[in-house]
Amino acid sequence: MKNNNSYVQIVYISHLNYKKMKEVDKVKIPKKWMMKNPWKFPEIVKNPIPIFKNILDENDGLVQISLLYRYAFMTDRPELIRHFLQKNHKNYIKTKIVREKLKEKIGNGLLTSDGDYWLKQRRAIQPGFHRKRLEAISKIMIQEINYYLDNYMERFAETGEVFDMSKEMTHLAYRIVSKSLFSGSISEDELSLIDQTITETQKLVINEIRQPFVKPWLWLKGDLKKNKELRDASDKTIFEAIEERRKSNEKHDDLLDMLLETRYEDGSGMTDQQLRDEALILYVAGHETSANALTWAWYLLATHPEVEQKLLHHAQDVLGGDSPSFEKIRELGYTLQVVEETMRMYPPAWITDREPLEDDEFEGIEIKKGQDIIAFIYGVHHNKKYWENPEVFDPERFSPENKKKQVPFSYMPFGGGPRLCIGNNFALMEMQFVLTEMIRRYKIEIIKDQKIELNPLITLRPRYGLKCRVKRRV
């Protein structure tokens, strides 16, 4: 995505003292802030993470910001985040951005729905991610990982050419989630169409969020019409796959089968529109997030050779010459620690938000109805109050003994509360498989003197990619 604006367009920021937060409804944010600090705005637009972190560190983990004429809280305090994501979650819904932007483009699935409908869908779909289903999907994952390594990474090893790991991990994650969802029901060309649709739709949504006043221009240029045509063609492909699968008696043990087999309390199943919405949400949620986490993992491993060697020896000891499998996943403990520490340092979902339905209060903090509250996940993961030397890459933080010491909601790469990502086990298994297969076959070398910089879009990417070379291990 070429647009470098942040996930939310920040107009100005007001620092509030924590002790005065109980009077927040009386506090007026001065519109002169940006006039006094005009030099800050380009920094916020390009990468708000350092500024957010600094002002939260200076203000007891709680500040107020203005988002296009709407005031919102931002916090990196785990106790407050736990309050609105878990303890009083029924009073909080997805924000207007999700309700009006994402839902319009990608449908009313688990990511975008709220209330009774979301609860109904979650209760119906959750059992589908059971052990036997994940075991079947694990075989699809391994097949796609090995196909990718044999046909793509092997070529890079043979030629020695420089490649962008970010693009390669996106391609691999795309293949894994595509095959896990649709198995053999959709052709390669049709899968590419769906991928293109999702990519272009995300760009359009992000542009509308960051630059809401350009929507008329997008309409005049025909971008909105072109995107609608692309989405219609993609939907046609998915609906045809659903119809074909309904008529077929074949079992594929993929996620589409899981959705088709989902039953509500009255015994009924999902409509074709519901199936389309949930399939697309699983595709979107399981694609870019895993790719970004894997990219950051290779960056950290390549710059921490002692961890790379430990992970290599661990994978060799556990698997020998065999591919990873569902049965062996529990033995890949250190691999999981590497994945978890990567997502602490570079959480794919770096921020999340909610809107209160009614006035709320937490430890003297008054949260008004309609006033968005934002959990700055990156800030929580890098907070010295909860993590010793938070800028140091140390997978030992996630050893079984150390995990017990973690403060609830100080680590939340998959969100938290009832809306914890339904595909978290899918993603963790996928990333462990990719790391163990690749690290045993190849050594990743990062090209020196390249600029590594955060690019916080909807997910947290490396702004300029990650240029690498790869060599076969002897």
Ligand code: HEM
Second form
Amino acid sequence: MKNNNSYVQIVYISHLNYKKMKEVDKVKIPKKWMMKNPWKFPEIVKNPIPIFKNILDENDGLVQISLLYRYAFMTDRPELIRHFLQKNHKNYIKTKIVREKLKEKIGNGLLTSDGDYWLKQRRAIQPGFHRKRLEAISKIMIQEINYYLDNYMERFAETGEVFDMSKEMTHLAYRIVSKSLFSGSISEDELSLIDQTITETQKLVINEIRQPFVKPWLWLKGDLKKNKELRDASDKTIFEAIEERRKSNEKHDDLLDMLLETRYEDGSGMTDQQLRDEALILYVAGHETSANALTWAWYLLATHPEVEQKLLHHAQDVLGGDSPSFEKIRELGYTLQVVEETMRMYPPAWITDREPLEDDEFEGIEIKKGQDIIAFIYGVHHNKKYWENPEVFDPERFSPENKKKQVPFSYMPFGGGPRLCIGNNFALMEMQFVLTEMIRRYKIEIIKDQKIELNPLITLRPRYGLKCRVKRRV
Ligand code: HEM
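Starting from the form predicted alone above, please write out the structure of the form predicted in complex with ligand HEM.
In what comes next, the whole complex appears, and the chain from above leads the way.
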């Protein structure tokens, strides 16, 4: 689970001209703004993306929004985003909602920690995502993709029934990440328990962020207690798996093995609590994002038959009649282009944000300590200054030659700087595998005349899902 969308849910927006930025702190948000523009509020709550995009286009890529009680900057300017995510990243930490709310519910792992502790963990865990590890994990992935296709997609092909691709891709991505983490150490029932815990906890966090006033009600209804019980039960499962692994000599070559083998500079390893926190964070961060990107990819392929045909022929040429593999991944260049272009159009993590620790300055813009700054990733990816015809789906933008021309930070589905997504290569490999294996085996059709709308929750998903049918190819 990345970045929060509290802004989206509770903001009212104050238009400020970029040129007035230096006066920003003296400007009081007019209290009557909401009264003047009440019709905007439901629109913002439903889908803030078009509104954010318009006001950024009108204001040279930088505006200030009000978060009821505090200001935040929002920008789609790559050089400014690069400044706070990379060049002066030491001055920026995760925002309060991530540091407090998310940490309280899912633990102190890579996504939610900051400062020295984060750096120590990142240094220790990073090697776990290197090539050799991914090679081992690729086998688990392929196995899981084929298991899923044989047991679920096959049934849809058999019966011809309509299904929701968004739900299916979520199921598949959840299976891939859980098996990559725990391989055979956790039973199907226990995996479902962890999945249910995470889904319920995410809902609770979103609820608390959107409507902070409902917390007492959630407490009275017993929802908070129920969620705590669920989290305790799933923790118990994870702790047992860790204990079992510590005792056994068997090698699993999965992410849990990788976390267990992680060593700090002094040679010590992680405690059980640290292992649990990092495992859960990988789980949370690593499934909804890929699932959404895959769903959007199927939507784009079905609506662009020429790209779909090209991808199919590419998969057939590279793989012959085989499933994809780690060894073949470098040859699946066009699949990668499709994945990259999909995430440009529909970045699963559509915003990310930071809080400055000290006052900062960038090209005349004063960024005050404590004043959050939001990178509007969706806006960057759809900005005409950096992308020709940004609303057109064109995987050629990501051909090796064209990629070289891209402006730094004009494409950032995995964030940027030292906190770049640690699972980026994992996710790219997973998405390439799923697309090639599925397109090789099935023809996906989307049901005509269905409503497709953006639903920017924690990640960017289609609001009403994506209704599809499949036919077997082979
Ligand atoms: C399409 C798939 C994915 C997308 C679009 C994505 C996107 C992102 C983004 C934008 C960030 C940076 C957030 C920030 O700067 O505030 C991030 C961080 C992170 N992601 Fe991913 N992610 C994906 C898949 C994964 C997977 C598969 C895993 C793990 C297996 C993962 C684990 C993480 C972790 C642990 C962090 C925190 C890294 C740190 O702060 O050191 N992600 N991701």
